[in-house]
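As structure tokens, one chain now follows by itself in the form predicted on its own.
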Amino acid sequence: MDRAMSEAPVVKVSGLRKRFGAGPLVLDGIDLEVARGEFVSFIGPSGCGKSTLLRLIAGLTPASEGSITVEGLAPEQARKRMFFVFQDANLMPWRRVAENVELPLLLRGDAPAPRRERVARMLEIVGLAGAEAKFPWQLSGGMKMRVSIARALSVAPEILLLDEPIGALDEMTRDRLNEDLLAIRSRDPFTGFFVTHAVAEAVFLSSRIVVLGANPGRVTAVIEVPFAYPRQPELRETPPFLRLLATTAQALRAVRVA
């Protein structure tokens, strides 16, 4: 996937300011256009409003200047095209596993055959086939976050946002989770917005990096990953994959230390 898929931007940020209420702007002139079938990550120190951004494009937080478009439209009106995968992974403890999965699908209304169908599928794409009747207790961290990107994609998003939802896990799963969605991005396109501290993570998943410094928060760079998807493993331990890391690393380090 790459950017020359969509002479349109699917969003479309320009001169995007916020602050909240009275206080300091924790974002400021920010532009951004990004096309249908991009994985762009968002990475810099903390406070400098990723997360904040990220709710923008969601249409959860209102923007106090400048303008966002998804699709042509104002965010809160394009909302039956995202999905928002947060930091938890907010999972009902009275549900089971399917039914997790399934709420999405059951809210917007549809038969109960095409839901049951829907969600054995994704719980298959996951890897929880087998899982359907646990109870999110049952399930250990790296398990619940697959439940929560199952259902975000249950209803076939066109824009998927993820702010840091495994930034809790270890390192291997982490990796893996990473690989999982890679390959069900390959089986069910969306268009991806990723809020990580993971250098290595943004680099193995984007197509695009964009580097926010603080105080307030602004585009410092923006970085354009080469890789053609899908991505194995292995890339990881290429030499292409480890320069750009460390030139990711660098503008990520010229920010802090500004």
Second form
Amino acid sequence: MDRAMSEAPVVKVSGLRKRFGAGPLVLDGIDLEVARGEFVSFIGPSGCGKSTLLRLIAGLTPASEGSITVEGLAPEQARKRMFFVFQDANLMPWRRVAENVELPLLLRGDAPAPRRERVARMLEIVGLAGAEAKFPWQLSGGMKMRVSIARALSVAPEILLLDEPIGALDEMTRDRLNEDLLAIRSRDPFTGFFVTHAVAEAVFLSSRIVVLGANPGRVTAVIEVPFAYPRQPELRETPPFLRLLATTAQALRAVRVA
Amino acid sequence: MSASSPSRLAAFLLPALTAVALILLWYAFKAVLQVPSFVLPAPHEIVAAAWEERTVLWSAALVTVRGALLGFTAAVTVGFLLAMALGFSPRIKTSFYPLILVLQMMPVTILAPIFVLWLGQGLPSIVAITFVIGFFPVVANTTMGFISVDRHLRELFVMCNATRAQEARYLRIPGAMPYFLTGMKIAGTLAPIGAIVGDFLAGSAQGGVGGIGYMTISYFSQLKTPALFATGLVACVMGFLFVGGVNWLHWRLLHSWHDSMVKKE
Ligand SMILES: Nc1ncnc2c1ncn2[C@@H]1O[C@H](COP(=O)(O)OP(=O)(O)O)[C@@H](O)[C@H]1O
Ligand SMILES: [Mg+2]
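Mind pulling up the form predicted in complex with the partner chain next to the form predicted on its own we just looked at?
Below is the entire complex, every chain and molecule, led by the chain shown above.
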């Protein structure tokens, strides 16, 4: 952490404003500095611009005002270092599990042999060894999400952006996936950006929680999460965790009421 | 088991019984009203005529199948390539798509003599007519497929820094497949009809025999009504085989992944 703090921020957002075309301001004056190895969650009411903020950092949509740099570069220039885990898994229905995971490697021109090797390792990491030949329609929602995460991790991104990746799953699957996500991160440490509307998930995963208010989206609170990684599932039942859960829930409620 | 097997049996039995009933009705109608055979032949007379004319009908069917296959292949190939151009360039699409839709309104009966004028009687004209009939459904459907690419999958390709060629090969073309195959299915249904109509309008017996359409005219002018009906029988069988082939291709390419084919419990 000490080393990370002294380094230049991996992602730097300053004075960011965003509107789509002539529409209303979606994001208004976002400032954010994220150091290497952090895991930042964005939480806020639906429609406050969480996905938009993530897409801005990924360079999928341009900023209207202000600036975003990723590793000192414009987002579009830094794509090789980032990957995006989209809502609803976003798999290609005509490609088998292994072929879906392989896609980013294929597109960047890796040779077949290392590609296969990497895919096998990724599927093992997300607990899907043996499902290589299945098509997406044969998978449960949780398995699809694992494929999506394996695909994102296949290129070993330095920055991983996750847009409500586990929003539609049942609680048990969610908890398992979140634990696995942390386990994966302790092996392949990436800087994480995570959009969610679930408070417990945000506290469990993040090193920092950014609460956004709506109309237009603004940062209304920043909550530091002091628990050291690796985190165990039991952390969820400890009093400090529950206290921070309450703090975060209050911060979120304050936004909703306003 | 007990729920599915009677219904499967019924699926064969009911149409067979209906066919038998209709044939009996046919005989009854012919007998009661004393319709002569040159107006309405009896079913057995049609079968007998088909057998008698089997060599002619067989060669005629081959000629028509050749026309249908050539026209269908051309329609599918050119249709796919044009749809790709339309789907990949918004400018080309705005320039050409409305014109294509307008041209589609042109009846074949008007196009046929024009083709004969340009290409003469015979196979080239027949192929051209078949092509025109099958071409539009392929273009319209496939273009739709190329345009309606999932937005999020496109963003995935952006995140991968995919080139346009990669996006085409790995996203747009496979994504457009179900649409293309739907267009191809329609073209496959129309192709034998197109070839027969083309043969009817532009066919010739040069170099031996004409196609099914040509034989229709020939039998008609000789008042060989049972043989005329027999050409209809041949056309039905041909169309059935053609559609069956295209359906099989459709199934081959989609059954493993596409919603329309996948069996979910
Ligand atoms: N591509 C777009 N074009 C126009 N408006 C958009 C687009 N994407 C998002 N918006 C608008 O921006 C606002 C924030 O959306 P979003 O970032 O998806 O919110 P969240 O993810 O927090 O629910 C919404 O009002 C939405 O309608
Ligand atoms: Mg969202």
